[in-house]
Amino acid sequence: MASEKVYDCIIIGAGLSGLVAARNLYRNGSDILVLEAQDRIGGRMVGKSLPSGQWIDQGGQWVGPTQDRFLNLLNEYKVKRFPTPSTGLKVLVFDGKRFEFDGFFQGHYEGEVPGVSKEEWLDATEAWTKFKKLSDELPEGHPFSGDKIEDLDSDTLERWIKDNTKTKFGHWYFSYMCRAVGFSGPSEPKEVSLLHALWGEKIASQSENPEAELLHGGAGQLPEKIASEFSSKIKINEPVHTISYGNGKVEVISQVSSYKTKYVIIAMPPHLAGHILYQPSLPALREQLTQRIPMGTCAKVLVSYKSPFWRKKGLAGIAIGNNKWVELCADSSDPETGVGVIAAFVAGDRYRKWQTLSESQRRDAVISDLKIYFGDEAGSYETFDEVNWPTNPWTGGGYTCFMPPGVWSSMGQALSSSIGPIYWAGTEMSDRWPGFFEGAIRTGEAAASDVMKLLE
């Protein structure tokens, strides 16, 4: 049924960039409406309680130093942080080999060094000062234009990992980095633009701490907070399939009813916004742009004990490595509730074999890496939660997307620029920290900026 009401702007997408467009635009005094194809809100931001009273987060969890926008927030919401555990020894498995330090080497290196050989060290280390000489050389903002930059953006990682490392351990570190830690993806070396990579690093690095603050109770709980005072304009279960416009006017046609409205803020990943049908169509380069930009490979595995057993061994519950399917795996669990949690990635090759097992083989996967980094504890858990993002339709993958070769210089330029009345938002059109909650509040709150200024 359609509505005659024109509204000043509908948001598309409730997840967190689009639930602080429309907080903003609502402030402001506008007419919003928020339509969000699925039953919830929130995206990427969603969590649970566990019976044991601890939660978990099953999207994105934490937040760094240098993320003023996420920290802001918080703060407005009062959403207690605490630091993320990390006291004890680190595990790295390589090869079989397993070795406890007192350090930390994930894009930029601190402490202890783990067990291996001074040559596989050297080879890593020297390599990563390269990479991060070329990562900073970059022009600032999105990389779609500059000197070098068609260069870079012919090659893989894959074809610069091989050309600069000459370990099968300094191979496997960039490829971990690329997958498990994402250089805004996850993907393989061999899918993504060296370019994407290098950019990914200087954009949103590791030496700035990223994941610093876990939150009291989950970041999951923010958006039901964000959403409280215009909770009347949200739609849930509405997928929108048509957007016609011109003329000064919009219609946004979802699988329930039409909406009339001057402004429209699509707030979801690209390759999604790509599957709206547009009258008239979008410019070529931005209809090109979205069948290019695929979703990140990522599952998210989230696994509770009793309690942290790992720190009575003098772990810290941090462990990486080449093992069969879980590379990297993080403890997550809250000091105030006394419930062990460790946060498991099976991504890239890894993932596209693991999610053909049947769910307990998934399950027993995870579980014997878990037991070769934290010893056989790990196979007595109170709960097993698998987060399969890849098949979410209304998502399609996780952390974020990658550009493969050849995409940002050719058609980068039409990733964030409006078109029309229409104006895009999420952390996939952020040119800072991407893939994480702050790329997120960044754009939404400038596509609402944006959007009040015309309205004025």
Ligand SMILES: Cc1cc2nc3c(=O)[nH]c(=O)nc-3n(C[C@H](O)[C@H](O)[C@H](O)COP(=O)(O)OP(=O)(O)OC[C@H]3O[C@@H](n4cnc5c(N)ncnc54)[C@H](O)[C@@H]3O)c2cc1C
Given for the second form:
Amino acid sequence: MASEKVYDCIIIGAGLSGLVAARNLYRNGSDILVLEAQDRIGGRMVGKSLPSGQWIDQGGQWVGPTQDRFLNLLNEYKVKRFPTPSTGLKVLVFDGKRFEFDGFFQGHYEGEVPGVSKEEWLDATEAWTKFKKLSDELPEGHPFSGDKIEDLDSDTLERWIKDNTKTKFGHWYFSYMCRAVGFSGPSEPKEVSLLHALWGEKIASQSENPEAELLHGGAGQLPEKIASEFSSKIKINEPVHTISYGNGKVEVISQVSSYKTKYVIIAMPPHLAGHILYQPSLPALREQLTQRIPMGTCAKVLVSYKSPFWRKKGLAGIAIGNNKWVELCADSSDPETGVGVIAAFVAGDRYRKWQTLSESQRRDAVISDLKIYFGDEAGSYETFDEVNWPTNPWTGGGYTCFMPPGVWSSMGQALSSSIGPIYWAGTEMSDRWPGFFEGAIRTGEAAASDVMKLLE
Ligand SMILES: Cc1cc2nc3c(=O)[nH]c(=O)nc-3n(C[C@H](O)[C@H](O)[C@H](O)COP(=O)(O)OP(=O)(O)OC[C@H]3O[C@@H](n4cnc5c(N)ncnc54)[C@H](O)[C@@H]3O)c2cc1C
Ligand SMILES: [Mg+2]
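Could you output the structure for the form predicted in complex with this ligand, given that the previous block was the form predicted on its own?
Every chain and every other molecule in the complex is listed next, the one we just looked at coming first.
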């Protein structure tokens, strides 16, 4: 049922980015409509409550001190934060050897060094210093032009790691950073452009401590809070499949209806924006770009316990290592509930093997790794939730996208340029904290502000 009404702006995608764009336009008095494909809003910002009263975040959960837009949003909606639990010894498991140590190393180093050999440690840290220097030298903004860009973009991260590390530990450490921590993605180092990994470190660095704090009640509570002022403007269960934008008229066609509008903000990962049919077709560069931007490969698993049992053993609940399935897990327990929660990640090639297992095998696989990290008590869990992001067709993976070799330097300029009445938002578009909540907010704000200027 097409209506004759013409909206000022239609926002497609009710993740954090689309919700922020919609809210800002709504507050400005614009006539908006939000169309969301899934039966809920929030996209990758989603959580649930466990029977114990503890919340878990199935998508993103952490915030760091330099993520100012996200911090502002949390203050505005009065969502309280607490320091990510980290007191106690961290665990490193490397090639079956288990080390407890009073320090940390994830791009930046603090405290005690884990018990690997001096040669292994120096290999990893010296290579990291080189990597960091190359990363610092990149120009500001999206990395599609400038000195060395083509050169750096023609290599994989894997090639660079092989050329710059000598030990198996050094090699694993970099691969782990790429797979478990990010540089956007996560991805295997063989899949990602060296340029993209360097850029990820520059604009979203672990040295800025993006996992410093967690939110009482979880990040998943935010979508409903943001949407509450304009909930009547949101339609869920309405995947958009076509946008016609010729002759100054814009028509947005969903599986349910069609709508006319002056402007559109598309707030979703680029590969999903590429699934929409555009009439007339988009410029060649943009069309080809969205064919080349894959989402990262990971599942997030949340395991809850009566209490954080690891603390009695002097452990922090933070563990990393080249175990068979889980290379990273972190204490995500809210001190107000007393419940213990470990968030564990299965990523890259490990994920691709893991997802061929049956449900009970997948559970046993994760739990057996948690036992290696934290002891047999890890087997006595209360709840087990796996969130298999690559199987959600309205996300396609997680945490975010990454660029394979050659994409940034050949067509990166098409990533965020608007096309006629069509504006792009979504964390993937950001040149600061892409792949984080912060990037989603920044691009949502920017798209709304561009459209507001045109509506004035
Ligand atoms: C496991 C995991 C852990 C993470 N951890 C953190 C963290 O700790 N801290 C952090 O800051 N970030 C984290 N992130 C990233 C963070 O969740 C995202 O950056 C952010 O939520 C993205 O918001 P968005 O609005 O850009 O995209 P999305 O949330 O993906 O929203 C896009 C929306 O568009 C909808 N959509 C898609 N196609 C269509 C269509 N054709 N028609 C209509 N609607 C459509 C989708 O259903 C979705 O709701 C994590 C992500 C994951 C998956
Ligand atoms: Mg979201």
